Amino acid sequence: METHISMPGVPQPPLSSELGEAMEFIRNVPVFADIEAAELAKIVRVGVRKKYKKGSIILLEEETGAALFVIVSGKVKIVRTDDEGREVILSILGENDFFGEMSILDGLSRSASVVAITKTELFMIHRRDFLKLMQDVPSVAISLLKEMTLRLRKADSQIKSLSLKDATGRVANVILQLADDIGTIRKGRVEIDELPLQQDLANMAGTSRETISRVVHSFIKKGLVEMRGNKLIIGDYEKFKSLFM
């Protein structure tokens, strides 16, 4: 991406199509929601996007974090493997999601490994930037504390599904995961689109693909979901959340 530097007093060139488009795309990421226009075109200036193909390794484990990346399209899946090879998937994000922001604020080592699930394209601040931006605009910091927030109470729902529920909980408790994170919802009708593998899904739910299956099966005999091709429907979403939350 073209650097641009400002420089105190000297009049700016009007902004391009290309810096105009990737304002509005930040402008949608919750972090920077509440920026004003010039702080959003510094931090479009600073950051750089790249594109990966599908099943890419953008992060492992273990590795020091030196980036804040944001989903500008496609769809990742956030793991860890335990000592035998078997992975976990904590999460899996889309569009406007960001992650990396454990190791930009401590400075430590990744806790997971990110990976392309869809074709995907990622804005990326270094980390100086971003602690930067932080300081200069306080609001990103409450942003950021309120998304971390969020996504600790979700991961504190996926722990107690895995421990408490049965198969058809934990099953129900990962669809609603996905739901939130990556679903459209219309009229109280959510739809899931590229649902992930049913190994992924199984990942996520700490079971068995067979399991999955005759999980998913079962909801649909009851009406409660549809699939269309890689396409899964909740029909009535708050009906099936009231069922299994």
Contents of the next structure:
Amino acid sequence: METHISMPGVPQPPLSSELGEAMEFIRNVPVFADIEAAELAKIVRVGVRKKYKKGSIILLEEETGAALFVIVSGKVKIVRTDDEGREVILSILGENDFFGEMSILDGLSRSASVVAITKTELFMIHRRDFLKLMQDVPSVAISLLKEMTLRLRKADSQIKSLSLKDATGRVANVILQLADDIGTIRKGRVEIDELPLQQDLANMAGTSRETISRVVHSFIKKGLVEMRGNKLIIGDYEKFKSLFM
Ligand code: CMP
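Pass me the form predicted together with adenosine-3',5'-cyclic-monophosphate (CMP) as well; I've looked at the form predicted on its own already.
Let's see the whole complex now, leading with the same chain.
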């Protein structure tokens, strides 16, 4: 289901309570921080809210990119697949994160597929509106570059891990990546709810399911992590980082 907010170029009515709520949400999205209320209202008016069920494919690798998405609620995985349908998760994004900026900026096809891993609500902005916004409001372009720089740093760390670390180091790196992407930190302890399937973890770490199981058990034995159902807990996040980063 989508709620169409408005058409660009058409005279704008005052903000309704629904739009006021959308303004509140957009104000908290880091890429739109430091924007004046009038500019925020423009974004809200050109945006479209869309809801997806768990498991829905939101974007397909190789499609043409026509819009940028901000996550209002829920979680998505960014994946690449090979010809045999095997997939690797590049990243997991959650509330207030954005995706779809790459093909908007370079005009090429989508660099990866995006799949909802929980019920997800998105705020979609069409390419031309987003490009115009970046021209009109330089702080949006700067925030976008900052986030893209952070993603490049993470990708560099993944390349280092996959090329230079042994299996234990690679599994630890994947756990650290998930902690950063979807973990919640409290008093030095990180909880990762709904850890991805062992096969997904294996693909991310460039190893087998058996190795994931063996390494995670060795971490449990050493008291570095705990498993509670599908939740992984890193008791001392700083210590874990210092051992494996
Ligand atoms: P786009 O190429 O338009 O569509 C797929 C999106 O996935 C892409 O834009 C980015 O927003 C996102 N994406 C691709 N690679 C990564 C990555 N390594 N980390 C986080 N997000 C990514």
